[in-house]
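Have a look below at one chain only, the form predicted on its own, in structure tokens format.
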Amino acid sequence: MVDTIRTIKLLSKWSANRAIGKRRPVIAVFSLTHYCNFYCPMCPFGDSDKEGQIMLAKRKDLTTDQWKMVFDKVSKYCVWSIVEGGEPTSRPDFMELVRYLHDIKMPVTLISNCSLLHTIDLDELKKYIQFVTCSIDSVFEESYCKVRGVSLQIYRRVMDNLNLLTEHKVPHYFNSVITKYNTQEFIDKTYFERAKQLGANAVSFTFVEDRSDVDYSLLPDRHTMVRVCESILEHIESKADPQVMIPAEYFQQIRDHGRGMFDECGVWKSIFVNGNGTVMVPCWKFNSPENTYNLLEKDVGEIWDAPQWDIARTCHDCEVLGCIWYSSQPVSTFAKNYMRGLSKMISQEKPELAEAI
């Protein structure tokens, strides 16, 4: 259950520091761990050296005690926390992390691939969180074995999880990147009714951003994405299930001019909390040591006040990045798709929730 005068309270305090010029984050995004055992290319997780992913997570992964010790500081100042990593599932303290989140009233969105959900106890989970955002990239096996580079087992696996989720009353939704390994579902619109056979009442998805990193491009060709844009507006349109969580100005500025449109970046409305404790200002595209500083040394003010955010102001580097244009841009633009969508979602499962929002 959401706990609404705390939500108020901080919004509160938020917007007061709006009003004198202080930024600061109002939404927690933690990545848990650097390891995940998964390899999609577009994402710095998906390397193929498990071994040695495993090895770094295992030297520079937070403990317990610390990353309780990074919720207690965060959770003075966001209203809402996000777990990822790599694949926040994969610690074994995982629910006892959750469950602490929950403790000190932190709402938590889980990100997960899905792949490890029948080694947890669902309905234990689903007291400490609100709902799970499955990354779910294409709903089709071949496309999605190619996409996330895992086999056809683990395809079936994830899939059974998804039923699991169903079945034990789980609010999720699924969560796609549309590269160009995927967009035919998009285009011909099998993604949707295949999403909500397998139980998703709710869908999001942006295009893929390049890497800086690599010199591979996973974005469809201009041509491909103003169809895809096309179909997803036809569907949005129709008001036909599964809803669709993101505004449909995000696929209208694709289809139009190529990028999405901002004025200015709101990267810094978001704090992300690497799984090593450390937060790069602005943004990972900024990661030099000079940029980087340590959240179980420093207080979120402190960082916030760097001098660094003011990059911020005038890059426009993130072109489709789905997290970046949300949080630049007004609230009002995508509150009542994403409200609407969020409510149908979870309405099922969890009726108190859906009303409270």
Ligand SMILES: C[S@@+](CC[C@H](N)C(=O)[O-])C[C@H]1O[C@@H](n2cnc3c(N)ncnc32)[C@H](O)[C@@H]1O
Second form
Amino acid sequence: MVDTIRTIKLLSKWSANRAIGKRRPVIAVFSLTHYCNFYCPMCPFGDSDKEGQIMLAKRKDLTTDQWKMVFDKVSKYCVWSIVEGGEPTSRPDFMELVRYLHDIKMPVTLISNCSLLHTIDLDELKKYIQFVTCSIDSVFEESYCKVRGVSLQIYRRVMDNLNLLTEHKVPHYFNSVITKYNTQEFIDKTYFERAKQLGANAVSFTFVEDRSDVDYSLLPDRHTMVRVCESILEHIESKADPQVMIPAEYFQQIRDHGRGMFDECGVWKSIFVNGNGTVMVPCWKFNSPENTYNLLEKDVGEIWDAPQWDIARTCHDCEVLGCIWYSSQPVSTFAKNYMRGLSKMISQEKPELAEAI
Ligand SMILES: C[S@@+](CC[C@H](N)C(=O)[O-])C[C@H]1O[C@@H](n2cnc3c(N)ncnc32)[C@H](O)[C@@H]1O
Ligand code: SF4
Ligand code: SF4
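Please supply the corresponding structure for the form predicted together with this ligand (the preceding block corresponds to the form predicted on its own).
Up next: the whole complex, starting with the chain shown before.
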């Protein structure tokens, strides 16, 4: 259950800060570990050197107590938290960490590749988190395996785990990263049908944001992007299930302009904490020692007063990344769509929570 009083107090504090021109985060994103068991070509954690990644995680990942300290600091500002990684469920203390977030009244969305959910007590998990965002880019084995860099066995394991989520009544929705490998199922709308069959209450999409550290692009060509956008817009207009959690404007803008449009980047509305407790200002694309702050040593307020946030005032480098587009929209667009999507989704499985938000 979300603590409504806590949420209202924090939102009032956030608005008061806004009124005097101070930026502060309102959503927390915790990247719990540098390790991931997948090989997604669009993601830096998809690195094929898994032994090296395990060593890195052992050396750099925050300990359980350090994460708890970070959670305490961040919970003074943020109304919601998103737990991701790497693969967050790969941490042996994963349940202890989400239980701690629950104990300090921080609502949690878990983002997971879902391949390890069978190793977790889902009845316990659903006491601590609000939803699982299942990263299901494709509902067909061939495209799934291509976008995620994994074998058919892993695809089957993930599908079985999605059924476990449904059986244990854990609220979940799907997020798909649209790349050149998985456009057809959006164009012919089979993604929606299959997502519904797999128990997804809602779906969310983003076109892939190409990595700057590799020499390949995974974005579909312009013509295909337009067809994908048109098809998703038709689905939104039809009001059929599953509901799309990203507003129609995102797809309209990409169809019409080839990118998402915004005045000022809203990356500052979220605090993104890396696996080692650092925060990059304004974001991961400006990764340099002078833009890196350590949350174990500094407070959120100090970091949010840093001069590098000014970069985000004019930067438009993220052309299609759904979460950055969303956080850069006027508060009214954001609130209207977010609340509508959230309450519809929750009401199907947790009616008491739908009333509380
Ligand atoms: C980095 S992953 C971490 C959590 C977990 N391993 C997973 O895949 O769900 C968080 C989210 O970022 C998405 N993602 C990864 N690379 C991306 C990219 N280049 N563009 C857009 N989204 C991306 C993933 O699909 C996932 O939904
Ligand atoms: S499963 Fe998640 S963290 Fe791992 S490589 Fe894929 S997108 Fe990245
Ligand atoms: S638009 Fe620029 S500042 Fe904003 S998240 Fe993207 S790279 Fe960072």
